[in-house]
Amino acid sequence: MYYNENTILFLDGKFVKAKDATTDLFNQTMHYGYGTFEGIRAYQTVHGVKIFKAHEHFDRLQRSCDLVGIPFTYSAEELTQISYQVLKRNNLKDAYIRPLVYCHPNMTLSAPTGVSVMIAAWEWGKYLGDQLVKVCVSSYQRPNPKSVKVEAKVCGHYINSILATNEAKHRGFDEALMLDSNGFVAEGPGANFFFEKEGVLYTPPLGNILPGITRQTVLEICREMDMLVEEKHFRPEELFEADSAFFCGTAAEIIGIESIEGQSFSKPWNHSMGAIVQEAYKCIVLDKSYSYVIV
């Protein structure tokens, strides 16, 4: 699914076949989850293949490394050009790009002695599909920001996400909605969250969530289209009186939510503010004008 015998990836300064790439089994990332990564998308736009917000993603990768003490020397521009090379060498146009920074062998809990950088790409549809998703409130909370750097995209943090998603699927739902350590709504396991109520979009503030690049794009869309949006804390009970809701993230893009804990929203998705944002987002990533999208 992710590679074949001809797939090329970037690893530590070289372009190599994925099937020939190797790593030391004693690396800190494999044993302790001490590594960072990004998820980025490339699109076949009206102006050719374009990686959406490449520099923002690679700046966040650098920031994640800085926050958890992982040495990192590549610039955003270098990694952007390498990513375009990975796409070209694999003849990919609409693709998902995965940069990974993983630590060298070290069985102690001390700072890494060195790191490797890998960038791979593959064709991957929307993470949550194209249909509205059924969501439950997870029993798993997002980590307390006093225990980890929640704003860093760290490999080990995603055990928390896997547990929440698996719980949701075992309960018959498509995805989970997680709370923070104070009981406020935080985000999905791999996406940020917005809900609509009486003509205003609401989303949790930074502090207990990953600062999503797609989330920031949604905020920019709202400002440009004069759509009211407010960042605030709210309890899950408030969502049962909401008009609509959606997840957003690089892998998921913009995906509407059908129901939470089996309760559907009052407004049809096609008439929601989220649907307008979804259409505008499609236009942006494809380098098209979205001036025709009317609020």
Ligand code: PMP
Contents of the next structure:
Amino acid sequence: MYYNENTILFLDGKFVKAKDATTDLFNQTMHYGYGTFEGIRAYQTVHGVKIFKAHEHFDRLQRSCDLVGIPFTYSAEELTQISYQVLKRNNLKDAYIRPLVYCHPNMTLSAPTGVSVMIAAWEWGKYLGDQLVKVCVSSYQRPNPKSVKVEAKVCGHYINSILATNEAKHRGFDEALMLDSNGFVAEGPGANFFFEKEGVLYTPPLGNILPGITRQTVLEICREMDMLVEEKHFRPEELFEADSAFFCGTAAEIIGIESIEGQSFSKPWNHSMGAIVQEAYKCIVLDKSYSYVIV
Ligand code: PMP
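Right, the form predicted alone is done, so what does the form predicted in complex with the ligand look like?
Okay, now the whole complex, with that chain kicking things off.
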């Protein structure tokens, strides 16, 4: 699914066949989840294949490593060029790119002496599909920022995301919405969250969430289009009074939410502010211009 006989990936300075790439079983990432990664998308645009916000993603990868003490010193530009090479060597146009920084063998809990860098790419549809999603409020909280660096994209943090998604699926929902350790709405297991109420979009502030690059893009779209948007803390009960809501993330893009805990939103998705943002986002990633008149 992710690679075949001929797939090429980047590993520590070399382009190698994915099927031949190996790793040491005694690395800290495999045992303790001590590694960092990114999720990036490339699009076939009218101006050729473009990686969306590549530098922002590689800057976040660097920041993730710095926050948890993983030594890592590739430049964002260098990693961007390598990613374009991975796409080209695999003849990929619309693709998902996965950089992973993993640690060298070390079974202690002290800082690693060295790391490996892998960059792979594959074709991947919208992570949560094309249909509106049915969401539940998770019994799992996002990790407490006093316990981990929540703003870092660290491998081990995703156990929390996997638990929440699995619980949601077992309960018959498509995806989970997670609260922070104070009981405020935080984000999805792999996407940020917005809701609409009386002509304003609301999203949780930074602090207890991953600072999503798509979230930032949504904020930029709103400012450009004069849509009102506010970052604030809110409790899940407030969502039952909301007009609409959506998740946003690199893998999921912008995906509308049908219902939360079985309660549907009053506004049809097509008439929501999220649908306008979704259209604008599509234009931006495809390098097309967009213009809307909000009446
Ligand atoms: N929150 C979490 C927990 C995520 O894993 C992701 C995906 N990276 C996001 C939000 C969205 O971030 P981005 O828009 O940068 O993909």
